[in-house]
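The form predicted alone is given below as one chain in structure tokens.
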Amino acid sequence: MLVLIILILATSFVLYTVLGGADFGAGIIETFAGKREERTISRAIAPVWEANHVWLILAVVILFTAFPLVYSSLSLVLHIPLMLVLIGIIFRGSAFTFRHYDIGHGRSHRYYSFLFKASSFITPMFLGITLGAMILGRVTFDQSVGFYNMFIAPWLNVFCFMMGVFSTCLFAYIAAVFLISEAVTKIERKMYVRLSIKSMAATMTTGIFVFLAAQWEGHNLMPEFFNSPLSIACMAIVAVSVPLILHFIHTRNDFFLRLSIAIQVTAILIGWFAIQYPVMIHVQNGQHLTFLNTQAPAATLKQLLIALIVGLILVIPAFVFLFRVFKVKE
């Protein structure tokens, strides 16, 4: 039961990164693409952006039901970056809705656009920062260390900042690739191709700086990576997929282009998961929170697994139908 629940949790995280990341990345890309691309980007994400949050909700439900200690620990120690993640999600959704259905294009429309773009940076940035804090190992539950050391120091550092920059670049990269097939004109397509290549380079560069920042902060991430055969295999997949993605970009094969970027992002996440497993949160005193020592009782896991299976049977066909209606070009 535990293995199946972990697989579903990992899958929901991957799907939110790929699909939700494409939505948040669209706001980042709009910042660099210019105002004239607002219509294309709005048309691309309007039918699906709300539905993509299903996978985040699913991950949160699994966490507080199957691993309540991890959920409560994250909510307590990392409540500041998590609050900023939620603020970004709420502001971005509200701004996009008001902007998309605004009948005019006056001052309020400009405010909505600014808020949409700004919050599109905030959420991926602080998602990466939160993930970095879970990896770095400065989380502590000792209240005697003071407010700063308990609630600020675990995430306010170079490594977590670089994780935030990396996730922001990754989301922009996913969005730029996805937007290529949404382009209406050849000029638009060329622009998204150019942004895809630039964001790919930015993602690869910041990925290298993540390892350097970990070393700077005293966390031996590089040796952990090379000690994991699965992580090395995943990075090989990431490297091989780069020329494939460039090939599909220039041959206008949009289906395989999107499939390739999804595989590449999945490989990045699996590579990280392989380094972490079975640890979920590295704790300063060495008593790390893992999948094994934080799991709920067997009876709870059983009921959760039944609910997940029934829910996925209902959600997945509906999701496929949604994308079939709005995203599959005949």
The other form holds:
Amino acid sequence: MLVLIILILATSFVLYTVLGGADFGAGIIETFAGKREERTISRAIAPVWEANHVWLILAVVILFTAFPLVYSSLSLVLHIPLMLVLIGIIFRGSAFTFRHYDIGHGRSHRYYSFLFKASSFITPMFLGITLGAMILGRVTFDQSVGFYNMFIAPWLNVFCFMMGVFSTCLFAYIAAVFLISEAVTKIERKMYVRLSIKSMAATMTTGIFVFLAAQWEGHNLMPEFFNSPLSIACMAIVAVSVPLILHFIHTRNDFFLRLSIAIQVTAILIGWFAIQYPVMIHVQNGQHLTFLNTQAPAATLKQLLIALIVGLILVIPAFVFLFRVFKVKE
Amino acid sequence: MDDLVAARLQMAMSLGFHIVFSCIGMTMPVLMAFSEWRWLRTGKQVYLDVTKAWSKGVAIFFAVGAVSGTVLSFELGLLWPEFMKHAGPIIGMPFSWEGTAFFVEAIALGIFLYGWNRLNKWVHWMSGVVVGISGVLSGIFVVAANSWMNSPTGFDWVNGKAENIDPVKAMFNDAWLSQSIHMVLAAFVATSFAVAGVHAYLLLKNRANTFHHEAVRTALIFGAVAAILQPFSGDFSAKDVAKRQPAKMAAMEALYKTSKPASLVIGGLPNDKEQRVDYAIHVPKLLSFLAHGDFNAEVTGLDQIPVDERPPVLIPHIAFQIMVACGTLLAMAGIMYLLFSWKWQHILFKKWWLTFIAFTTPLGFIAVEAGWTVTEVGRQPWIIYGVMRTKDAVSSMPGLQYSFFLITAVYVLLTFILVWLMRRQINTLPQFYETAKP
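Next up, the form predicted together with its partner chain. The previous block was the form predicted alone.
Below is the whole assembly, all chains and molecules, this chain first.
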């Protein structure tokens, strides 16, 4: 039962990263694209971003129902970065919608665009920082260490910062690749291809920097990684999908292009889960919060699982239908 | 600012903000689906125009509702980690059902808003119906979670920990039904009258506009029925509260002393020091009847509640008066509307009637906010009634006021943009539909 719930939690997190990440990434890509691309981006994400966003809500609900201690500890210690994630979520969603529906095209339009783009950077950045803090293990629940050590030091460091930059690059990369098939003109398509390759390079580079930053902060991530066969396998998948993605860009095979980037991102996340599992939050004193020591009573897990299974039976066909209607070209 | 006060204000503001959008999200899909159905049946362009005009507004409100709801799902932990640590496994079930319902709602709304030219007409209409049903269901699930805080069941509280958790029992607690009915009806009253009010206001400028007439009519059908049913649901809720939460009842009625029979206090200013209500109208025996269905029943006053378990009186009492006043006025408007459209249709075009409906625009939402205040402030000092105090649930992070200031600034800004944007949307409407002749 617990394993199934963890699986659904991980799945919604992966789907949020791929789909929600692409929506945030679109705002980042827009910063580097022109005025004309703004329309393509608007059209591409308007019908789906709300549905994509719900994967995050689902993950949060699973977290506080099944692993209440993880949820409450996270929100206590990482209050500040999570608050900033939220600010990004609020402004991205509303500014995007305002821009999409406002009739005027004057100054207000520029303000919405600015808010939309700025918040598209903030959320991935602080989401990455939050995850970094969960990995690094500076989290403490000992109030006597003082405000800075309890509420700031766990996330304000080189490693977490690098995690933030990595997530931002990753989101931009997903978006750029997804946008290739949304392009209206040849020139536009070329631009997304260029941005895809650039952001792919940026993601890979910052990925290496994440490991270096971990080393810098005294957290030896490398051996953990090489001790897990699953992580190594995932890394291989990530590497193999690079030429595949380039190939599908070249042959204009939109479906397989999207599929291969989704697999690539999933592999990155599974590679991370594999070294982290079953720990959710690494704690300074070594008493890590894991799936096992924070799980809710069996009665709760059972009811949650029923709700999730019924929910997914309803949601998945609807979700597929949504994407068929809007993402398959006639 | 005290951290507890800051956290409570932030939560109150976030909920007060979100509740407006969730009411709209529950009601508008039903209104739009109804209007689209009439278009499908009659083929009259005006119904399609109404549906499409509404859908633009709904898209904007729904987006803000979705993000402000996300904020709440995080704030439960950011502000009340101690509460969520214990309550999460107990009320997680309604939240997970809510998640499902909201998911379906978001997907169906995407299809409804953007699928006009891509789908069969009836499939499109069905997507609207699905949005409506799942919207109402998600509202009910969230209220069920809240009602558990008022009527906590489905667990044993042993040494500061919840044991023997039964999530099903917790969800279907004693308060869930009365609270859910009251909230869903409130959403329909508030949204329908607000929509009707705006269109009535525009009709005052151009009274021959069929578009606005149809919009007012569609909205008021739902608004009137809900507004007439609401006092009955309110009575059901009040009797329930009197039984389960006598302290809340005493606070909202400003009943300082246990009385048999108890008179109903209308209006007035509760005076905690003197333990009486100044400037109020007292109706003998009525409270006994309203609370227990018997003119001579005893109603528990605050004197029966231990001093450290008493809720504040001033805020719940005044909020309750505001809610009842708005609700009563809207129920009367509802009766009048049904009466006029049955017998005296010409009145519906009269200036005074349209002015009156335009005046009712904010009343439903004022009632919603006031009612929410009654139930939340009236539960104090408890976060889980009788089990956990609000002050024991708050985050131990110092400086919560900065969180509060930040979120307040964001929501104030959003409110300004929204008002400005909606005004702009509405002002451009007549250009599109000017041609419509009655």
